[in-house]
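This document opens with one chain alone, in structure tokens, the form predicted on its own.
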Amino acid sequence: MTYAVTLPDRGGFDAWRAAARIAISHQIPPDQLDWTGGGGLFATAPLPSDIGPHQVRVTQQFLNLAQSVIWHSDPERFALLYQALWQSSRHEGAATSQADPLGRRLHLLAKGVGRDIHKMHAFVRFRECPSNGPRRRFAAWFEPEHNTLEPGAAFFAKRFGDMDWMIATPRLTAQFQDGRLSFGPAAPRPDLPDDASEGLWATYFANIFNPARIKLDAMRSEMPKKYWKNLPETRLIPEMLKDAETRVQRMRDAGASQARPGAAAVSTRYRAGMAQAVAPPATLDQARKAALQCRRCALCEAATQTVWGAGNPDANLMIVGEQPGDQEDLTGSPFIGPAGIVLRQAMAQAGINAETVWLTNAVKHFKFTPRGTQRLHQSPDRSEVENCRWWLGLELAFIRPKITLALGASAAFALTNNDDAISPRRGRIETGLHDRPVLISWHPAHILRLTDPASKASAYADLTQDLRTAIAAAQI
């Protein structure tokens, strides 16, 4: 039996989600679903109208990925998302991970959608139209690569909320009138009137053009030629490129000014930092020095310093926490604050010498909220953990521990890319992104936050037992 699913032209995600929920609740395999609506050589039946007995819960990560992939123009996107949902429901691989072939393909589709929305925000050009009311009217024609008008139109509604406008595309039309955004069917390209402001924009564009900084490949990458026909400024580009070399020569003839005293030293330090950032570290110490210059996210702006790992570089056991605390940020050493004291006490009870293991954190900078003279801890968000995964990956690659102990949710996510709750996973060994075992346990800070003495003692006993399990596995 093959089931046919017909999805509307608009509201694609909600429609797919409703259909997928019904299909997965009846345990309909992916190969028995035709997301094109049927009509082929084989007989098809509609989906059941009611929810079946099997309930499936998905992670927020899967929903975020699906909400992006759904706007891609790939006709297989609906089937691919359902395949990922099916695998997740049966615990077959990690379909949202880029290490999984299906997950990698979905992430590429999502990346294409994000890039297309960015291009639309950058290259839509409105022209003013006659208006009979108090609000000005504008219209634009755009040709996106994917079905990105729906997710991309909210940007224009927020930015141009005091005017009425229309964006027409070959697939759909967006209308914003009297503060209300709506979508309608595709329309032919409108005959847009000339706009006097385009002349001012062209003059500005021509005057900011720097012929000495021409990089044609970079320009075509940021402004692909397929968009040029709808951009008023692009008609100036051929003439500006033709005259570029002459203008550069005039700049050379004018000569260069003398650099200010001290500029050479600043330039030397800057280039050294850039070279260090570009060249992949070859040793653990080189990785540490590179991390001291880390600018991968905004946490470096407020933190005192990067807090790199410490311990035995040949350790069989690596212990990974969430991020440095206030004292760690000031000293540059991991696990020396209140949570570190709890951890080291538990390690001692488990018979572990701290000098024989490698102690580090998933995020290398302290994230906090200032309140008076105090700096209150804030948990890092997903993007900050993902950005810092580069440094954690280098530590794992150079140290190559036999087993890694993940303390808390951030460390577990950084090591496994699984953001499920910690409680049911605590004490379990999972496979990390580096294809080696990861044991999940409580973070010592979690133990400190518990107010019930019995719960605190139980969590501390769990941590101590997990440390014993980890060290036993590390000595195999």
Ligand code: URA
Contents of the next structure:
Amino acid sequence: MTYAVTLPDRGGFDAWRAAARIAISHQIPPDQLDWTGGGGLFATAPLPSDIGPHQVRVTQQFLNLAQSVIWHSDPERFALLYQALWQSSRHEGAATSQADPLGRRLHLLAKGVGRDIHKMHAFVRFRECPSNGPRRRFAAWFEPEHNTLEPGAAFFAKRFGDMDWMIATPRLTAQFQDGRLSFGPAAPRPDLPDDASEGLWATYFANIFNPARIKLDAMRSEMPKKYWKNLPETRLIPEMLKDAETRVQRMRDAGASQARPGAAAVSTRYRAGMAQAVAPPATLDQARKAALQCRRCALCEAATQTVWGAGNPDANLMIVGEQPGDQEDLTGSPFIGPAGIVLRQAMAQAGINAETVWLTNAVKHFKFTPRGTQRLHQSPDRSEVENCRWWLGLELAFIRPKITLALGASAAFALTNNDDAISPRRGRIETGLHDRPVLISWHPAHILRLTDPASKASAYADLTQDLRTAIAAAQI
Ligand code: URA
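Given the form predicted on its own above, what does the protein look like in the form predicted in complex with uracil (URA)?
Zooming out: every chain and molecule, the one shown earlier first.
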């Protein structure tokens, strides 16, 4: 008689262990078990449902090995593990030992699984998808060699616990939502959105690429070619290899031996996109409510509250600063502290009534360093501005100002994605990421910091002039 065992697509180890425990307790020999669920040439019967009289104790070493082997794609893995269990139950040698042929085979399978999990952790590339909630959403497509999504996903849950994400593979989908990890059936490869950070990856990779150090074999074994197609940075490889000889020569000529300064500091944070986009907030007020719960980056941890924009939701002119300061953080309103006073004074001089425009910031939470009882302003970094762009984008989308005035470098970067210095750009109109005009000006805090009275007066006059230009453009 052959017994058929059908194992589920998920939770493979527990199911195998339960079936193997019953089979071994009835002393069913390995050749009488069909782990493929039957359907072969021979008539099969289901496994008994009760535990039989024969007791077998297994070592922790066997359990560890089995817990790894079980994820291998080799269709014989269940049978091999049972064979090992059978062998040890009959005291026919330790089938977990490398000295035993079966043990060696099992160790090889376990090694393959370990390597596959390692590759997944290294090569999954998330892309960001629209999110209408406070948590950012990401998705990735990955093609592991074995069934390693289940054992490999906990790593991502730990690392990206403050985001929602999914990883789709040809066999299974992992979903992490509101801190809960679950698995579902395989879905077709999602149509992932392009991600701005792919450009960052590619730039990073191109910058650290040292043609003199390429070891193609090592590269292929560490980053097997089959993974290349899903990695943004590897799209550059053929091009860079073509150019490698010339670049090596150029480096030799220049005597260069160091990676570019700062290259190592480039963020390698994973980013990605969700399979199905969720509807973003439908109104400016919904966006505001969602922003109050924002946890897109760590700034929300120390700040008192989200400081959303204020003013006229139908404004033709939007004014964007860097981030709320101490007083804005405490009250929840933008531009009411010292920099706000300078701005409002310049606006009044330019004939702008603050209630007719929309005043907001590139970053909606106050970033500071505590010093005694004081909270000292710290400029947001690039990734914080990028994270917060989602909210600024919603403000722009709902208010649709004719022109936006960017105050200082963070606002200019948030609006245009150009982080060049402000001095040569001040007073110029650039095109924003939203395809509308952005006028660049000084930040009022910069004016406050200037100590030379003439420079201070001149910068203040510039700001007032830019406000005049902006309101004139807004009224056309
Ligand atoms: N500085 C800013 O950029 N924005 C504020 O709201 C306050 C100070």
